[in-house]
Amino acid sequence: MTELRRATPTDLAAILADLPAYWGDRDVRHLHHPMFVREFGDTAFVSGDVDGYLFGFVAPAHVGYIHAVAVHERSRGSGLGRHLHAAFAAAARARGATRLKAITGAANADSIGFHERIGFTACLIPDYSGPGQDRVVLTRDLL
């Protein structure tokens, strides 16, 4: 499997030049603020490449969020959004997370099936973003 490292603000650069390939045609560049890897970079993992990525932190109630985490098409099928979340499972239990926590629109088919694949309970939650801004939750317990 490719090797992970910590991300950095060359790979954010990269990632942001090249999003269509990561997200399809979503606009997703507010997901990208920087202070995912210039603060949190110690839960912010790309593939040596870039082929894929995630960021991430461990919130104060001990949950691990997973804020972003997307492979380039390129890369898909190949197992590398398991071992992005494999290593944001571990970066965030030895941070004393005990669970994990990732929200996406209720829409997005493919992000809940995945998450639902590898262990992550989905549930609506009207309006959790607002009126109107329904949100699907997909929670995981570290054990």
Ligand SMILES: CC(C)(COP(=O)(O)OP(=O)(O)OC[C@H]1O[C@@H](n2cnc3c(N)ncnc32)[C@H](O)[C@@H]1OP(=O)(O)O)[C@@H](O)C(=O)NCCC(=O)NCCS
Second form
Amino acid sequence: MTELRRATPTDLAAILADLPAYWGDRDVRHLHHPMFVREFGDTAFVSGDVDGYLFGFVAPAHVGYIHAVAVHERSRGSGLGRHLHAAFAAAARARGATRLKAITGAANADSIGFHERIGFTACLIPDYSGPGQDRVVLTRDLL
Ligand SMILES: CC(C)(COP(=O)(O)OP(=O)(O)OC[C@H]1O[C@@H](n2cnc3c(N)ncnc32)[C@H](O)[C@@H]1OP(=O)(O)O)[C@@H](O)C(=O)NCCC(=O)NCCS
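Starting from the form predicted on its own, produce the coordinates for the form predicted together with the ligand.
Up next: the whole complex, starting with the chain shown before.
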């Protein structure tokens, strides 16, 4: 499996320049705040060729929060998403996390299917992101 390293501002620029190859026609530029590589770089991973990346952080309540994970369309289905999650889980555990969490939209069946496949449990939370803004919360214990 390809080697992973910490994501840098240069990687973020490369990702933003090719965003549709990772996310299709969804506009998710707002998910790519520079703090994820500048402040939370210890828990931001990218494959050497930037074929996949994961941005996350460890919240004070010992939760490893996966903010965004994506694999370039040319590299899907080869285990890179799972590999990125494993790297994040190890880093989060080393920083005291006991649980992992991610959120996604109820319509994002691919994200829900992927996360369930790698051990997460999905739960629909009404109004999670405000009135009428339901989200699916994905969690996995790290212990
Ligand atoms: C979701 C995504 C990151 C998966 O990356 P990937 O590298 O193709 O996934 P992997 O090859 O590591 O797959 C790991 C497992 O999940 C399964 N899986 C992958 N995509 C799946 C899907 N859409 N539905 C159900 N299972 C899926 C694989 O079959 C594999 O199972 P296995 O190891 O038991 O054979 C990728 O499809 C992607 O970037 N999607 C667009 C961005 C996105 O929606 N990100 C998630 C929201 S934050």
